[in-house]
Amino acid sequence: MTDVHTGRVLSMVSHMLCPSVILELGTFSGYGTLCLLEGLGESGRLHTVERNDELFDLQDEFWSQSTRNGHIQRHHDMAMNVLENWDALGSGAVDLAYVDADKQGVVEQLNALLPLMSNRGWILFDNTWWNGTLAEATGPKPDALRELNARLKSDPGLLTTTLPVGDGLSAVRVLPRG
């Protein structure tokens, strides 16, 4: 769930990039969606992926308050299914991705996202501090987040900084490939 401080950072980053294509993995209430939408390019598209259809009424209620809600495309699916079929959707290269979905699959999500990113692409990962307990926590989710953090630190194609916002927000600049 995106808290208000993280939401303001999402809005700021989106305004700075003025992306044409945003991909949000994990929608929950839709608050983060609205924050990202604030900086979306004039004719851009924001794709958001949520598997829990019980949240759709809440999202629709929030989104209906935005004059730009017509730029939102919700995908009712698992994050990896959308990533694996992105080219078939014809949605184009992703300028900004916000990852706040399945924590156990976060490394696989990164691997699937990288080839989809534009040459000016950025990825934001939420919860990379895991409630401040990542060093001591055990289990599949904290293990996956530790693996993600190690990858973000060691991959020469990624420039990463973690912001002390919310539960840790890692901002990743995907360096142009080839």
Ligand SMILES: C[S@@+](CC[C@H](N)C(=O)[O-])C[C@H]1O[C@@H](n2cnc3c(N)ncnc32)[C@H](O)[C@@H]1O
Second form
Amino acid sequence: MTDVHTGRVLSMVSHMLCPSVILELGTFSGYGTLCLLEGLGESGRLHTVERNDELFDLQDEFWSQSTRNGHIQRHHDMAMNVLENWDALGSGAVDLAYVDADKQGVVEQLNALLPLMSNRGWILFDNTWWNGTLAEATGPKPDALRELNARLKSDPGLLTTTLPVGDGLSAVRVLPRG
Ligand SMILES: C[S@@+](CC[C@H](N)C(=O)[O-])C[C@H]1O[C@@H](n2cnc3c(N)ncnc32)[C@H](O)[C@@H]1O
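Structure of the form predicted together with the ligand, please, following the form predicted alone?
Up next: the whole complex, starting with the chain shown before.
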């Protein structure tokens, strides 16, 4: 879940980039969606993916408070399914992605996202500090986050800064490939 400080950073980054296409993985209440929406380009589109449709009423209630809610496209789907079928949607390259769904899937999601990113693309990953317990924590989630952090550090095509906000928010500039 995105806390208010992280939410303000999402808004700030979105304003700085003025993205035409935003993709959020993991919607939950829709709070992060609204924060990202604040900086979306005038005729842009914000796609957000959520597997649990029991949250949709809550999201609709939240989003109805924004005059720009017509720019939100919700996908009731699994994150990987949307990533794997992105080209068929015809939605264009992604300028800003916010990865905040299942933590076990973050590396797979990164790999699937990279070919979809625009030449000015940025990816934000939430929870990359895991409450400061990554050195000793065991289990699939911390394992995946350790693998992600190692990848973000070693991949020469990714420039990463982890911001000390919330539970760690890693901001990744994706260098143009090929
Ligand atoms: C941490 S919450 C997202 C918080 C949200 N980004 C915000 O700003 O408040 C994670 C959400 O991702 C959803 N989720 C988890 N794994 C998913 C997956 N593989 N595909 C789609 N949604 C997923 C969960 O149902 C949950 O609502």
